[in-house]
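Take a look at this one chain, the form predicted on its own, written out in structure tokens.
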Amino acid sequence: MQIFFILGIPVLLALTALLVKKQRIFGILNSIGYLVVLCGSILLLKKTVLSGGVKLCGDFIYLDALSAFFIFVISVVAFAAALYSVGYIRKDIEKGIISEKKARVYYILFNLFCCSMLFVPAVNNLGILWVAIEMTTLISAFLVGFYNSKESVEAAWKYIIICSVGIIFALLGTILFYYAFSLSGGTRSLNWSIIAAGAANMDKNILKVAFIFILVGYGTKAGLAPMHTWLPDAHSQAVSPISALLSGVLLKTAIYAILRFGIIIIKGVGFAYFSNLMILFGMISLAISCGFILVQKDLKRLLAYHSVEHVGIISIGLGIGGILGTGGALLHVFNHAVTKALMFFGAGNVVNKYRTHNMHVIRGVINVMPFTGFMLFMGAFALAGMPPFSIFISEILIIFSAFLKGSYLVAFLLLGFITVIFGAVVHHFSKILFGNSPKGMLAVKEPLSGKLAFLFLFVQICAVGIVLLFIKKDLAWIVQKLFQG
């Protein structure tokens, strides 16, 4: 079964990193490993969409189209990050920023982090799901503080403390879900497949309180405002390939957890309760991120606040529901993952060259780093939702769904926030990309592995809209498959 390869390869690579001394060789081996993981995730997604969910190892592993979709998204960004890491880590070694031994530690943590994220959508038990998400926090905290600078260590501690507080709320919510299920006379189980089947008989009042705990708890990890305060520091201080993983897919594992509990809530309480909470937190996230994006000076923090924005858009899409809203939200999960990964790769190259995060100092990137500059130029428009890039497609689906459902206030607010943020993105990136570069700043040769990672993501950013034109008649069927449970 593909899932055992998907989970086993990162563990095998982590062990191999202990033995291989040449980090450039291991980086290539690591990339090949994640290419195999990506191929396995594509086969798994195809199988679950066509054949339905499967249970393995008793009921411990439960795979349906929704879990396979999130595994696929994680695999895409993990492969790109592995490819980008080859040149990025080599440059850090050459500059004396890290040693070969420290690079080995990086690859061990990288693989354990990816394995923990891939494990989240695979488990059936909601308690083990909680453990897996906490495990992603503990492992990735070492990668946030990897450079051992004062700022990175502070960011790592802030990340651990805030997310651990959030995860306590998620644990209380999980316990309340179990309590409501046990009162309904169901079997004593924390397996999602069993609880979801008996959701209609569970106490509605307990479920409502439990979901608030879940939304606050896992919403903290997802970066929903106002629980997002760890995110800008952690994303800006982490190693750039890890920033891409944090922003692109770590946040999505928490969204996956919210979705799993949300399906139980919809079956037990009704869609309106789930919808109102998701739209409320989504709008708060958009409003807060919009303000910070307008006044931001730090390049990587700017991209981090964009994550808060896009998590808010996903939340609103799920809250609106229907084929367009839900389909748009899931498409946005993928679109944001690949676009944000590309942008963090670009930001990593820029910060390494200019030795600063301050956008007031960074100028003329397109002259100094032509390839990275071009990718950032295109990625900025993609991130802001410019047609014909993929994020535009998912955003327009969510906005249309709001209009069609009669949620005009939601639609107009969403349009307004997106428009303001679009202007801010164009303003910020036009300044850093163009103009005169600092004196003595020479053009650099960029590594092939980094260019391949950029191109791998950029093709997907451009191709999603074209692919959607061919499968638009099947969109309703695909969304139904993803949520059939």
Second form
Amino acid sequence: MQIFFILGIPVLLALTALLVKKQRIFGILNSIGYLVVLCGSILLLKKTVLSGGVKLCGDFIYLDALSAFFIFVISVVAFAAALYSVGYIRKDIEKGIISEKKARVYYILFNLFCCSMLFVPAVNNLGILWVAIEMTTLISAFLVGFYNSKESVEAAWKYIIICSVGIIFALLGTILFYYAFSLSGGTRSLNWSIIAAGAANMDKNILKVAFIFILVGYGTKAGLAPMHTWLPDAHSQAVSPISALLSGVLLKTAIYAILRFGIIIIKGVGFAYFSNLMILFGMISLAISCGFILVQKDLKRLLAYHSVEHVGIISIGLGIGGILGTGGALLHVFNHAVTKALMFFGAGNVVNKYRTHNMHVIRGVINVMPFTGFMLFMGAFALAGMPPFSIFISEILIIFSAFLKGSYLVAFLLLGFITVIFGAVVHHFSKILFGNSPKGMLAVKEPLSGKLAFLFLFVQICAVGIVLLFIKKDLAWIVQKLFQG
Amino acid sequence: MRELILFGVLATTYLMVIAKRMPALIRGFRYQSFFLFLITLVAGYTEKQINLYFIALLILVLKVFIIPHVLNLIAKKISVEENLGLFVNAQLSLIVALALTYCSRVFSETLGFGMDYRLAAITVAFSVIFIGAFLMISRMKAFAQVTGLLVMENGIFLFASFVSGGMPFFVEIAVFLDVFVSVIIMGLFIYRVNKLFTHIDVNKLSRLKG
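Please give the other form, namely the form predicted together with its partner chain, since only the form predicted on its own has been shown so far.
Expanding to the full complex; the earlier chain stays at the top.
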């Protein structure tokens, strides 16, 4: 039942955005709407974890713990982004970068974008899943090119073309799955719940080829290297709240799609095949992003490459598998979403103030914007994987599981890359946070809604980390529940 | 009959490979979509399915008339130079296209699609997909990218209809609408790119690096 609220509220808000003229009022309304969505998703998660999957609308919607978990992650980041947008958009209007009318367009697109993302985990039919993911691309392309500058339109163009081509291959893979399924039994269906049930009888060779197409296709959208080339452009040029959504949850919806197909593959072909491919792509992502993070000059591109790294870690975690590996990866999905959203909000404030992305120019953030500076400082450590923040926990879980499984090479490489990236991130952020701020840069007061968004995310980063340090038993239980789906 | 139409699809794909100007490319796409329409019509007739007639009608309206028309309209509106800007010249492109067709043949054999006409159909479908991708990367103008994407989409449709008698009906419709919307949106972006950069050469879009 909750799912209708979760999907309905963004649509309703998009319609309301057409009517409400005052942007400030609508921004607050928007945040309240997403708070309701968040509550709904928590209830949904509770329900599915306790009582298993549900089907609605005659098999059209299928919700198990896995999809409820992804809906929950999406609504957390969407709520934070809605909250942050209030102050961010008002500032843009005050500075005359965008008009009141364009702000309205922003809110309409924002809501449509969130709705399409929330739709992805809810839908059962794999063909409609494809359509939903393509829809997220088409809507967010406008948000990437929102400022209509040369750079942003170029980024939007690359984004829409690369992702559309990538996803075409995913459609090919989906059709191959469909074919393999129709060969194995009399029934024809694209519904995940039915295909997954009959996975064991499907033709192995076709499944293998199909999964490669899926991985390349949705992997493009997920930002797995070497198909990640759209990602730094799009993330660095989008409006900052949207950067947070792109990086925090859009990539995860593609991961979700890969995971759904992965479950069929594991049942049909065996775990080793899935595992090898995921670890391979994860490692390539880590290696490539590591190099780019080291030499990066642009603040938002740095964060974007960081997303490539984390998607790599997630994919390695899924590849290693087992309760610890998969649990770590799913936990990492959540942790990365909240931490990266926090960082993009911070970067958005910094870029707004300094009017540049160049990290050689940005200096002394902590003096100019004490609150944002402090949050960026904590966020940078959280992102790099310092205890007691939550990313540390999920990374250590993944590394543990690699050791337990005896894949020492994977664990060793993973540790190596994470260490190098840790150094690079701390280096970059210590430079921009401390040091002398440029002359004539005065300290500013930050909007309340922005601060609330930061605090909301920061509490989650800390709380998840600290709570999980103490209750390891419950974690295993939750992961087991997630697995049953 | 079916073999003849399949041959038509392949021939129009080659026609697009050697096209040097935008109108020729769009015309090629129109012909290809028309053959796709014929194939679906024939399939609808032999399998006696009302769904397939409906899909055929959708192809005729969307892919033969509206989408090429929209592309032509945008081309007229931004009035850039009509040359596509070939990175790989026409002769070489044709050789690449032939090679891709051969690869598709080998690929469909390894997938185990038997030896009847279906093997030919799958080969054609894969060649259309791969040649579409080739068109996207070997042409300079943004239009070629959009058309290449549409060609790939056509290939996928062909593949789906031969491999398993088409996807479920409402999925097919959703995919069609999706393609339509994406063409409109890409058209908008071409328009914006042209306004800001005063050209639509994608190889010159290189402000974002590193």
